[in-house]
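Here you get one chain, nothing else, as structure tokens; it is the form predicted alone.
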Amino acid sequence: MNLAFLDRPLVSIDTDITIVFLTDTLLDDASDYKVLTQAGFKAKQDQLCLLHEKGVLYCGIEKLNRDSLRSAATVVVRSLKNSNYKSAKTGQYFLKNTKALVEGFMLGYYSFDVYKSKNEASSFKELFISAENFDAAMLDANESKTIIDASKTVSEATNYVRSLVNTIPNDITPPSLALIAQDLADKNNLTCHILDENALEAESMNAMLAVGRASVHQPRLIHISYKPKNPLHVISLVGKGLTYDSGGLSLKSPTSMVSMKMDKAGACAVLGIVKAVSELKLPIEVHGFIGAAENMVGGNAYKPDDVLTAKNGTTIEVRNTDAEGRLVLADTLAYAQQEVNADFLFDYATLTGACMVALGPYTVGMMGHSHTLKHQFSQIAAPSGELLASLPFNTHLKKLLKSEIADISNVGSKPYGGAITAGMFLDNFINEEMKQKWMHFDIAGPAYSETPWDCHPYGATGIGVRFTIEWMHSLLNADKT
């Protein structure tokens, strides 16, 4: 679908369709008020109604704020996808709603069906907002189209992470994921440097190693990296990329393993920010670190009751397989701190059901020893469109991931606190004068869904993207304060 943005009053836009969000408020003075009520619309939330005569399409919104809008906008589009109209046209709702407005659209429209036989191409193809605000008054042009532009690029690079993240074990192996971040560095201007297991082995990768043994695909370090001239920040991204786990020898259930292509999906994740911050051109060096293996079984597989020794001389007692995501995270974190000195490092991962557990499949868990990094995080949560909240490290459960036989254990003594000990035992990877510097964001919960929510459909959702831009604009923006 191509979205684009017209510096023309609604009016004079040629289009099959207007789309017009109305509050229970704004329906009052709508001027279809009699046909709506007729037909029973009441502007509840996502309630549509369509007057096909007179080419309008009516959503409800409870309230004219970016959560309401970015929600209708997506039921809007896929009712529209659905049909055999090829063009729609909207006005804005205040420009501080305009990004969700866009990231409705553009991610509501997403669909993945690259393994369907048979697939029918959608007529709706085009979509255009105006200039116009839903009161009449005409906008800023220039605002308005950055806005747009920028959200657009945002979505592209969101929908870009959902298809890596949908994509099968079959077609995305470590090795292949390597070849796909080249790419996106060959397309995009940047730098991209691939680490094999021979060259993992010369790093002292041993954790990581581990974790890839017993796979035909043998594990891949991934480093790309966007250098604009000048740039204000440098910022470091490390991404878990299990392009498939089993468990390995601590074995998933059957029903567990299914889907278990998405625990890539912080690798993903750096890769769709990464060509988000090029393709927006802001003044921040961006490194994109990615620990790609598979958990399979085998012969040769690594064992409970192993102990690795992780590039940073740390010794680790596995105690369970299937915890190894933290332990590529360890190498690649290590390995991430030795080749930059970065100003910020945040690392993206499925990393446990427990945070699941703690905080539902909507929200991302965020954990580190900066409080004025969680407050920021905070504080951009609702603009970006995406749910994080802070779970907090404490000693006591630092305690259960005490090791008799080596300096740590890979999962914590008891079933409680999961989130938080995989988080804590990261933080035995970060460097001293990193500590206040680094965020960890366990993904696992909002990554993938199998029910449709919000603007995401079966799937991949690519979170991460949304809320780090935002972080990143608002840090560019205190520079200007």
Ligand code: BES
Given for the second form:
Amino acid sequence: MNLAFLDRPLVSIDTDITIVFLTDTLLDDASDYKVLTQAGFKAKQDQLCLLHEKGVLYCGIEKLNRDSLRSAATVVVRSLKNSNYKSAKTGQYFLKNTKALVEGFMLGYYSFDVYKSKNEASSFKELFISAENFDAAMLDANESKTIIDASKTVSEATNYVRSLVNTIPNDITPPSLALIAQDLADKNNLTCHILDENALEAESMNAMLAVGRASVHQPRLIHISYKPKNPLHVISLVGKGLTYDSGGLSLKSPTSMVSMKMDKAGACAVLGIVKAVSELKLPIEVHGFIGAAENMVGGNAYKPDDVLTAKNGTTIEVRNTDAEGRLVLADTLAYAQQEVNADFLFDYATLTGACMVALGPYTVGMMGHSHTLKHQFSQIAAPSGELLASLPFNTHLKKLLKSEIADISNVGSKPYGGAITAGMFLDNFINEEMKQKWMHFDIAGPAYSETPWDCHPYGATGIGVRFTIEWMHSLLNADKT
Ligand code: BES
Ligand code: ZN
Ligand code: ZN
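For comparison with the form predicted alone, would you give the structure of this protein in the form predicted together with the named molecule?
Following is the full complex, with the preceding chain placed first.
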């Protein structure tokens, strides 16, 4: 589907369908009030009413705000995708809501069909957003276009992440994920450096190597970077790239294992963010570091009882091979800090089921030492369209990581607070001078869902791109003031 802005009033745009969003108060004044009420349309959130003869598709919105419009735009675009209409147009609903409108259309249109043998292409191909506001005022064309173009870029990057995460573990392995990163680098003029198992050994990344040892697909570390001239900031992003997490010898149950292709969602989010930043041409140098490995079983698998020496020299007692993400991240975080002296260091990981227990399946758990960063991320969450909540570190939970035989254990000794103990485990691999610059995002909950919600279909959501880009925009805005 092609979505484009047109600096023209709605009447002068020729399409099959006109999309109109209505609140219940707007419904009272609508020209089609009578026929709409006859049809039972009450302008309830996401309620659709198609007046085919008139070529108008109405959709209810609870309030005239971002969340209502994003959700309604999703419902609208899905119904058009399933129709035989070819094109549609819509006005805007105040500039402040235009980004959410575009997200609803772009993210709502997405579906993942590459493994379907019969692929029915939709006839719906063209969607125009006019400069006209719903109240007939003409909005600023430059501002409209800037918002629409940027939102399209971010949504496309989000859909790119979704497709990578949805791709099956037979098709994305650590070496093939490295090729995908290389391909992105080639297309977007980025640099990409790949470390294979020998290079990882030379870098003493033994925790990561242990996790991937039983797989026939050996681990890779991917370093992809976007380096604009005269950057205002340097940011390192680290992603957990478990192309499959069987749990290893601490094998997952059959039901928990299903969907574990999504354990690479952190890595894919990093690729998506780098893609978006480079296409938006933001004046920020961004380094993506991905620890890619496959957690499998085999005669040479790492074991509960093993002690691993991570890159930074910390010794780790393995008590559960299913807590593998933190082992991969330990080495990847250490490598990222060795390679780049960044202003900020963020990691993205489907790290713990406990985070989902704590916050529910829709919310990212954010952890770190900097109250300023946590505050900034809470502030930009709502405008970004993604949900974030802070989980606080504390010394009592930290003690649960104590090991009798090594420096630390890879799992907490008690079953509660698992998302926080995982975050505090990672803290052992953050250098002193980086403590206040680091944030850990546990995306286990919102990365993947078998129940569609908001603008997300079955499967991967592409979480991480929107909130990170929103934060980067707020960082650049703060530079200006
Ligand atoms: N990849 C999982 C976490 C996960 C679980 C993500 C469910 C998405 C949905 C991670 O590697 C894992 O298995 N974590 C364990 C940690 C435990 C062994 C301390 C978990 O959450 O059960
Ligand atoms: Zn695991
Ligand atoms: Zn995992």
